[in-house]
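First, one chain by itself in structure tokens, the form predicted alone.
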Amino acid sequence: MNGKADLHLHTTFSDGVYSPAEIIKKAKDTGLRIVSVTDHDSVSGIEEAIASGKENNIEVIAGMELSASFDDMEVHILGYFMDYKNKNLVASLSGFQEERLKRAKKIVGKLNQMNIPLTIDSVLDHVNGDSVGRPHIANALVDEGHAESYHEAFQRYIGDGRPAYEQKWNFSPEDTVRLIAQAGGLSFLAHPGRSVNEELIFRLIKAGLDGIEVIHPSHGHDLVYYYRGIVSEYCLLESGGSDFHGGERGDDEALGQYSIPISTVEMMRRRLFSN
């Protein structure tokens, strides 16, 4: 029961910088014993992570991070312990990825209207996995000299409310929770921060939400205390992690710094067995 876990890591199969195998090696160096690869709308990196985990004596929990829409706001739901080969889950993720590509093409079109000669092919050159997203567009903008930095690309062009922003197609939060449950997994509201109101939390609890990501780099002590109170009051589970991407995100130091104890993971397993 000793040791620590990080249940929020991204790889090259979505918008992370490192491959699943590289992530596992970095996790080992920081003393983590259990991790979960939680790529956006993708489970394709899980098998590589599991194989590398066996070589490095690190347990890898199957995970993913899905986007959902609520009152014109995007919220993220983490799934853990799913059957990542579940046919319904795989089909749904394929649909997510198709919609992501359509969104990327629309963003590129808006950039072209702003006389920025970016192409979708140059964006896809930055995609190693299944899911294309705004981080790949930002990197393409930097590489082709249209922005000086990753952060400037978001602030000037593709961030929320910026000229080339395009809203993402998403499931409802309830449908996302149900999708994870149908694949045998546990669902957690990811990094709610201050933007997620109690109305949504209660809707998700009613839909079968299993827990809340309490530990996250964006949560100070007051938010950790607040969400632990909700977890306790409604008999939910707690999760946490670094939300690690690497590279331009500047979060290489976060790996190993935002973690949960192994005992918290064991509570998740008990919930699975009781279900």
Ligand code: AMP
The other form holds:
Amino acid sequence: MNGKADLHLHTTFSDGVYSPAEIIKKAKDTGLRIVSVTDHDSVSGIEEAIASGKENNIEVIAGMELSASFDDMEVHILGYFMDYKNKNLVASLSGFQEERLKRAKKIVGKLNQMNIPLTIDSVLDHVNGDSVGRPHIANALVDEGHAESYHEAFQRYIGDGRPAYEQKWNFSPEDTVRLIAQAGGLSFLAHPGRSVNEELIFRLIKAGLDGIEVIHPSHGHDLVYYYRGIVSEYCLLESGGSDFHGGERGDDEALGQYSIPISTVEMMRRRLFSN
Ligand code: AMP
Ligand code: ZN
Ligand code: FE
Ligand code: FE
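Now that you have shown the form predicted alone, what about the form predicted in complex with adenosine monophosphate?
After this comes the whole thing, all chains and molecules, with the earlier chain placed first.
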């Protein structure tokens, strides 16, 4: 079967710029056949994406991108094909969203101590969905004139290890993989090239990880080759996508440029059937 799939897209339900329906239209324009909407700690955009997909002849796979804590790092784990109405999953997501709100308030508190008079309400004005993140804080900082640009907001204040940075509580990587599995989904380690070491990859494989996101804008040829090697050695699945957020952040052009063949998605489905 011909065609391409992009299994890593963010919408306004987390920190993306476009609504699920807008993303589906863009996906159609770039010639994608299958997409997954993978909002941070949220499944709220999936139904709109599926409905819009039906109108536009795009298949939509239920997805999400969960954060997990590993030592003092955060890793991202993608879930696909899960029952997004699963009670335990929905309850866990509400918990993660509450933790996100608590953490956003702490970051605002740190900014206030640095004499930046940002309020949590002005941050929440930038949130459409249920998952507040640092990108919303960055946008509020820019709109209120405390930073010149989105990237400067991260660099000066809220990026990892910067003065107003605050960690957030998450499940362990193992519990995250289990959460996805108990909801009937497949779990994939997201963009490992950004921060992940081999120790974590092997810990996750032991915990039942289904695959690795091999294709990602942050992976050059060497990393694609390297992760593909691990995938084949440990009988894992491969995934990939553009991690598209859209709009002002300048990654619009990435939609359609980072994709996997439909046949790779078929391999995921075979794994689901054999589970
Ligand atoms: P959060 O989940 O709230 O910690 O926000 C993480 C998101 O912020 C990531 O998915 C990126 O989109 C964005 N981000 C993190 N660090 C940076 C950075 N240094 N520059 C720009 N965007 C960043
Ligand atoms: Zn994001
Ligand atoms: Fe991520
Ligand atoms: Fe992402």
